[in-house]
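Given next, in structure tokens, is a single chain: the form predicted alone.
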Amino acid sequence: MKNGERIVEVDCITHVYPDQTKVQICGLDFVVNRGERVSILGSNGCGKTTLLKHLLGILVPRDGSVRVFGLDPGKEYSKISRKIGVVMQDVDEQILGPTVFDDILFAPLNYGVGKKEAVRLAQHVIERLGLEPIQKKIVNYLSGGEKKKVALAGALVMEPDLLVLDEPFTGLDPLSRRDFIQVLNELNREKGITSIMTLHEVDLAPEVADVLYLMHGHGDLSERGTPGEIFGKFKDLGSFNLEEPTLTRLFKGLKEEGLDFGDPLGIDEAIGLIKKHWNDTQK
């Protein structure tokens, strides 16, 4: 597939759960192009996970359409599953063990890859994620952060084109979260891996997303844009049950005090703007 090709399309889907809860993911079409890092930003319960489960064929819409790599995942997921790596919110449900190495080895063996090649793939991803010290550990005794990394390794071992991640940073300590973000961004830069993740931590959005969708209510996709466009347009994210990013609040407060440094989205950008302002004042 060519870079920029549309690989995910969701057009106004409706799902009704057994308890008759109705989730209608409508408003904007949900579109993902190859190579994009896409985050769906919204409060808990707004339908983010429901959307991801439709992309994975776990749920099938009553109305509307879902296309992933040109196919309907509800009917033909087996034809595209090898292209997709998944890290769900509760990683305990997807880690099969018994050891870390066994768990990572499971996917290639399950897809019929020969034992020698499967071991090579597992060892490669273990090295990439720095899991050598724990590869022989029993998965039940891993920390939450270690389990997330093992789940990510299992998602990456088949070298997928698309990563689907549901609240991947929930429960991670700051250092583990930093490592996780670094790995995801390196994979995007070096391999062009497309990612779709749900997120409610607004401060992380500029670090992990090229494109943001805002979702609220029960599936209302109302806005699409870069983090800069979204946070620049919505000075108050309260209607989405979200807070503004910490840097946005800080620099807005400085602006109100007469110190206009601009509207940085990340720490490095903020440092650069402050440094430039300081140098200008010293001339």
Ligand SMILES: Nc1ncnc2c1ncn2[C@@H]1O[C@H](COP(=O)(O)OP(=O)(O)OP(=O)(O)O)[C@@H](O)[C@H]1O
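Everything numeric in this text was worked out from a predicted model, so none of it was measured. Numbering follows the first chain given and starts at 1. Rigid core here is just the name for the largest C-alpha set that superposes within 1.5 Å across the two forms. First, how it differs from the form predicted in complex with the ligand.
Superposed on the core, the two forms differ at L254: its CA moves 2 Å or more between these two forms.
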Second form
Amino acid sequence: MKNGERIVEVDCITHVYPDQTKVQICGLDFVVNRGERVSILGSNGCGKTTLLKHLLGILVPRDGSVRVFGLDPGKEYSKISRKIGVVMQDVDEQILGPTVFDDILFAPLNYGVGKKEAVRLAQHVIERLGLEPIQKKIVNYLSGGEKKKVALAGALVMEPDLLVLDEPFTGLDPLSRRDFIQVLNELNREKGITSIMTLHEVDLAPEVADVLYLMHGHGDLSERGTPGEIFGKFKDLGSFNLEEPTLTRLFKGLKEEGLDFGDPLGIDEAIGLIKKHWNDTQK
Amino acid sequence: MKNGERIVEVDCITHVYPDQTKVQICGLDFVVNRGERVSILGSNGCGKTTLLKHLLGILVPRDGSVRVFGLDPGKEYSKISRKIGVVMQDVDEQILGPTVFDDILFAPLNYGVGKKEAVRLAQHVIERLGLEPIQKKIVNYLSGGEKKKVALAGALVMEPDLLVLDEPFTGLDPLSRRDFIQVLNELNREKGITSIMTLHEVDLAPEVADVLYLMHGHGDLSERGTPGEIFGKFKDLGSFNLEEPTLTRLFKGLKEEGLDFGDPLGIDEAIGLIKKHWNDTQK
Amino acid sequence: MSHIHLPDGVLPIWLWGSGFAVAILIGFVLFRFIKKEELTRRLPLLGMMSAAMVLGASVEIVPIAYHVNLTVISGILLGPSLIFMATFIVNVVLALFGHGGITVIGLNTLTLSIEGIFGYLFFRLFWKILRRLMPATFIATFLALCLSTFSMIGVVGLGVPHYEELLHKNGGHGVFEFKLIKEKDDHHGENKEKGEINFKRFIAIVLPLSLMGWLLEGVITTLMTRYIHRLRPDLLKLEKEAR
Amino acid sequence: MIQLSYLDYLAVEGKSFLHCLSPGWKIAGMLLVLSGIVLLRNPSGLLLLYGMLLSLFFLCRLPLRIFPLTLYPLLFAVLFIFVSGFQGRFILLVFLKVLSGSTGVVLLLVTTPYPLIFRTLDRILPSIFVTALFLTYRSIFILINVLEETRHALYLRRGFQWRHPWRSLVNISNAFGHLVIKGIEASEKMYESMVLRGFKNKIHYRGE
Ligand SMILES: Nc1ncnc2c1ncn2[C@@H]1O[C@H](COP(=O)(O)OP(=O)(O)OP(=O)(O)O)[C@@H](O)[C@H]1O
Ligand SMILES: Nc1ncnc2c1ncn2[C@@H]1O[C@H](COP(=O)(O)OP(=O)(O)OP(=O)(O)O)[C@@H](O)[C@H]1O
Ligand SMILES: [Mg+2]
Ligand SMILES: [Mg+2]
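Given the form predicted alone above, I would also like to look at the protein as it appears in the form predicted in complex with the ligand.
Once more the chain from above appears, this time first in line as the rest of the complex follows.
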């Protein structure tokens, strides 16, 4: 968005798990530009997490190439790790404690930021995410939603350029989810943070993503587009084990009944469209 | 639904966790009648899982009483366990494997069903849930969604009267979710299975529940009603960390703009309402 | 009862003192030889297995005061040098939970790590000889537990003069007199060397209990190894030899 | 099972004067108690020590529920009865020593949150040990969770019944294997996330 610099490039990688499960992330190239918010959608077990792990150098591809900030994360992840914040699918193991505050300090201290500066950074992110009430708590006694937030704080504390989130919204209640989205979008707007996330909640996709990738079974990346493009024109989303967002389904249904209001993605937009149409016909 | 027999009755229970977290499930009585599909909504950490664990006798209340099939599950769960199928929030630990088929056989064998009959039961449920392709797999290598399905199979194999599901849809992709819902609703229709579940996806609530309970922070059960009642009339859902389903928000927004179409809960209903209204005004 | 958490204040100072000294020495040597990257890479696994041992140790199977140690399985998974550190941590954590002595952390680490290290070595050895997982694991566990129990008994035995000193210090008068007399009644004819007799009785109590422990732990370890072998064979690092 | 979370709760939420004392002082006090245990040879001195610890216990209004915890090491001390040949004085000495030790440790534990204890140890022990201690402590909780959930699963699916001992044993050993595998997988994930958060070869917990 900002300047089109390519931050991530993945070119047809193959990964074989020890039990010989083969995941081949191919088809379209997976490209992320600076400042973009990218979401990956696809069925269970299609390879989303596998893709993200390759970006982070946790897995190394058998074939194909991965570039993140121009480097190969499999080999040189330590050079770029400072620019990347990560929240994995399973936050429990990501939180190292002992207290929330210590956990958030983990990254700054390990990157050799001075003690004072580290505390400042931690306090900043705690304030931003509203974690003050729990900052002294021992991490073992947090609820699921709180753990997610602490993990996000740990990812944001180094003020990364790129956020990698694996199903950040699962298990959160609707309002926490909305808060989470708001923080992410603010960061994107203010600091131009690039984000890559996977998710299953199609209804949220238009709110959190500029670009969507759809992934077929076993890694086939076969669609790329804005939420409007992906959901708007008819696609066989069923083959991705996806469905359209509620609003899209509603307005497609209306179109089939002969009432063409357009293809809104947000509720306000939808209300606007219906109202406009209504007033037009009334006149 | 069928005959109104009370299956579950919870009367103001208090639970204190070892670290002195107190959860008081009070306010309304929690009552479930045979054949009902009941869902519990509420914010993270409000006590939904705690309530379910009391129904299963995993936790025993300090005060108050719990009745399931007329017995106290804390004391006599073994007498009713055969009638209850359970899918917990964390399916990972629920699957005891080693292979999918072994896992599904687990309950029948432990209930002393003969080997042959056990295999028949397992095959039946595998067929019903479409698990044939993975039935020989080792459970550790399943993806999240597949694990959920295996856990459901393990819960259904004994053909229970009551299903207890804790956030069954988190982490499932949209189509698997729909399949899951369809299976549940078919079972409810055909066999009159009663179900109690917690969930965070308000959009799904109207499809899976006849009765909704809303739970406030720390266990306060303060609303009971059909999805239409809960979402239809204005309630301060924000105080439950909830929001209305997308459709409800859309139609409320339209109402505020002076376009009152009604309060639909499903997409087809919504299309029907808009169309009817439209035709009425056209005439 | 493969391993007893010796309590504070029973053993003589020189004994637990040298226990510390030897443990620190071994720890230091291992620390020099182990690769730092190796250590840090496996630190979480070390923590996890230590946690498993702590949990095992705190789940008491009441009637025989037995608790699983999981030391051998941890030894097999961690290798000989890391298991030493793991047992040290286990003992520190257990001591902090009021579970065992603080002064005897050194000695406890030594006896417990004998179990882990020899468990590992025996497992490799018997795997080479037998080529079959379950017997190899069982024999390795059994023998390793034997060794550690005997070394524990040895440690307690070394303290015998000290106990006698405690006994005889001013054991001739006061409330305890009649007990002593009663004791004499019980053991007339065999009061040649009191300490030795008592120590034999100690062994006579410990060994049968331990035997049950060895068998139980052997079975548990074997079943667990089988399960691990089935799901994550890579963890046992058998490929080199297996092929 | 030790009620770890309850102990943590007491340590964090307690308000007695021992809670307010700095952990360094408490550890020094603990060392004093230890040297008392090691050096004292007569029952009266040990009785005094134990009495002092007990009165501290009650002065701090610690709940009686945790008192049995201080008795736990007696299980092991019982064996020494056999060494002594049932001599009252010896048994009394050993029991008092053991009880003083465990009461001291429990006092320390329930009045000091564990991060503070470990951090104080950091000054004495090599930092790698202390890091391993922290990781162990965190792992205990992850494992306890897995253990609990697995236990619930066994219970809900009737995996354990006295009527079928053999099936039950097989189920339980499978569950144990499950536990170890889960633990190992969790430790792998922990390592991954440590690396992702800047860990190279040395852990910096608090700024050193
Ligand atoms: N450690 C592993 N060992 C073997 N196979 C694995 C492992 N992890 C994942 N797989 C397999 O690789 C495939 C892709 O898994 P992945 O976790 O990337 O899916 P996903 O798209 O993230 O799914 P979900 O939406 O359920 O999280 C699946 O078929 C899965 O069974
Ligand atoms: N084992 C435990 N020990 C201590 N506190 C606990 C434990 N389990 C739950 N709690 C606390 O009890 C409260 C209710 O937890 P519960 O798991 O019932 O919430 P929930 O409604 O299921 O939340 P979620 O939607 O996140 O699953 C929370 O405040 C939680 O922190
Ligand atoms: Mg995934
Ligand atoms: Mg829950």
